[in-house]
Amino acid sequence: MGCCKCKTTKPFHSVKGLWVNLEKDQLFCLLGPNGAGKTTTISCLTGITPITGGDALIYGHSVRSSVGMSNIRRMIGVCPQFDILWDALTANEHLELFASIKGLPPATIKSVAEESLARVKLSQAANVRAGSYSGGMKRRLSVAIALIGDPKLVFLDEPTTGMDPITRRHVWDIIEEAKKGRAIVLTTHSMEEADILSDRIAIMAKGKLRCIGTSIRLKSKFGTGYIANVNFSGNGHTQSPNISSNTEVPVNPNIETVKWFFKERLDVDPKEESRTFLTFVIPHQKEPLLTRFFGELQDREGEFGISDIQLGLTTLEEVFLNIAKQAELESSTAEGTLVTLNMSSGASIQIPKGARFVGIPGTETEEHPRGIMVEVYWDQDDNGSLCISGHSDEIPVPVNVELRRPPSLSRRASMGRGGPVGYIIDPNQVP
């Protein structure tokens, strides 16, 4: 005889509060970490997964109506995340089958299939069974199927997965050409692909839409600032002793001069450096100073031995990571999960996952009557989960700051398994 214990959990929303408008002749890119809700969104819009709330209109037809969905299926094309192909059928037979399903005139099906295969460079393998195709060839066939029948709206769910760089570039050209006269929704994990193809980009995380706009707009608003690369001509090297090997290595004195120039004018240090270049990350707050600063730097290129100066916005990948990290912080804070913070002093306290500022219990003294606090630095592991990467120096808790226990923590639980539980401090109260 066996028994089981049933546990009721809160409802989980795969996608919630999504509100977008797709325009003709544009490619709309949907980005997000695994489990963000991208594929679920496409499944809802194509009728694979029924929606539980709200509605979506595609050319005036509702996805919640069976009649509307029937009309929608006639005007859309879909390249799913995982290929839906039959191993026993050739590429030509696949396209002829889907062309028939789309209702193309029988007299045109053969020519349309041949044209579609030529577009994705599968003509030579047209009569080869799909079961012997490589992963990249199967993806190309799925793209061809999605575009057959001249659909008004096309969904491409990670279409270039498994492709080599040359084939990927070719498919990008196909997608760029295909958006004329129709709307395309693309999901991808390639930031380069999103940057090159997209007219607008939306980033999802934890089932919610976090931001939307052009690539430049997102980089400007959610990136850390500007990237400045300074390359040196290689002249003016001197010899400097290498302490570890007792040999001399070439050093460019101009590098130290330029580092001082950036520090003095913008208060920034190099993020990366070598004997021939320096890379700086300049915060957005410094933008009013940049015109005059780079004008002066350019005038002194010869003096500093600079061969080239490049200035650009931070990458889309950085924007993506910042948005995903912020979503993970919000989610973890709401859940109230406790994790262990190991202090540099050797003590350990329990803090809510995602908390930025925490007060340390038991540190009240005459000098610091309200105790001390630290700022906790968070990062993400390989699975995207938050983990502690370090903490700031210990500082006194300001007088105006409110110390409070985590909402889900009872008085009896003020001592966790990993030590006392820290106080939550509202970041807006920290000067």
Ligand SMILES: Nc1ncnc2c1ncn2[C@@H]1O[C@H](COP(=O)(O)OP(=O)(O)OP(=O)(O)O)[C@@H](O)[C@H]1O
Given for the second form:
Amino acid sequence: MGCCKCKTTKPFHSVKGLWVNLEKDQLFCLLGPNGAGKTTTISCLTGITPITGGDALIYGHSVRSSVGMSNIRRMIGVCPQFDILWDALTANEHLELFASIKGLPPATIKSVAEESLARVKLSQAANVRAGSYSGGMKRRLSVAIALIGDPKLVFLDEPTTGMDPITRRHVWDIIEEAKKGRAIVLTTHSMEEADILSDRIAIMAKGKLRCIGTSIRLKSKFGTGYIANVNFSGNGHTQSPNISSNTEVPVNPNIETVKWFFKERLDVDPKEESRTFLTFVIPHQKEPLLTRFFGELQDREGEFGISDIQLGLTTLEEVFLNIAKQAELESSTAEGTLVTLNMSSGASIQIPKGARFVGIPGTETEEHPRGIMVEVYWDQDDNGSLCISGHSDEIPVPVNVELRRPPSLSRRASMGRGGPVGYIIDPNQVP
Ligand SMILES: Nc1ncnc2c1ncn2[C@@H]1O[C@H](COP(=O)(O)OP(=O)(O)OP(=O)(O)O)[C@@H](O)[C@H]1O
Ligand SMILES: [Mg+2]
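Could I have the structure of this protein in the form predicted in complex with the named molecule, to go alongside the form predicted on its own above?
Let's see the whole complex now, leading with the same chain.
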């Protein structure tokens, strides 16, 4: 399925090449950064935005045919990202209206509306105009509208946005209950919500599907590895001899020993540490060592003053961030925009945004005939755009590595204001 939103200028694909199947009795969760194409996908599947390429079948009906779409409309329920409610109508009137649009028998409409409102805890406000509702109340009414009339496929676009934690948990129960007998598509920016409710998760970024699977599978495939939390009983604090008495920082010798133990056996440093706990991220490659390692750590718990060890897979949030960063790297590299890399040596070079390994022009010497290269570290700023966070030590360019000029670079541009333009090195060629 694809959706191209611009026809007068260069085509912009909000969603491109999306292949998914949605199963009955399951909740399919679409995750992705802002602008990834989640709402557009839902709009295409519900007939709001026409598809410009491909097709989607809902219970055998095509979203591209008007007959198909009118059949589809009868069997779907939608909670849009932004509430579409009438300020002058009460919750009861909203539900009665949608129940009759869905074709429910007139005799049942009143009781169905009452039941729906009770389910989302809006009974007390049933006869109050929606215009005076709080944000969370409006969302609950939208969820009730989406579920009325027993739809076979329900789309919930960020249904719990703006809800307090208690209401959110209650709505999670409603969604979990609603899975029976139907397929649900949910989008959310809450990783906790995705983890709790989803049977399958897809992550989109920049209009494309990046990965799909169960939460556990995504964590093990796209997460960095395992997270180990080690808690200490709090005994054995001593004062560091190097620290003056007015800036007392107690040092727990056990913590230092455990840090050494992790470093020596697994070559990992703590990601977070305090006076009572240590958190380590252990890469997947270390998996073969883990059984023995944690066996020994457990045996020596008393000796190290450990009160508790927890080992788990990395979080869904980490998977999300990794995928979003990867998508940003790919699209920046494809754009070929040049940015300035200020080297720790004081020199500056221009490099394509997103490039990982770059060769530094003019560093060829007799000792290093192919010159010097660095690995560039990228981070994302508050808007999700890539920015340089640092670079590795300078190392000689290996013999068999190919040095390429960035594509679409004119001769004149190869020596710009930010210094000479670096060579791109394919990461697959770097040993
Ligand atoms: N009507 C439109 N005309 C042109 N571009 C649009 C239109 N609607 C959405 N877009 C673009 O399509 C892309 C996908 O938008 P979409 O609303 O589907 O993102 P999203 O994943 O739902 O994001 P969010 O998490 O912020 O809700 C964005 O780049 C957006 O600017
Ligand atoms: Mg959206």
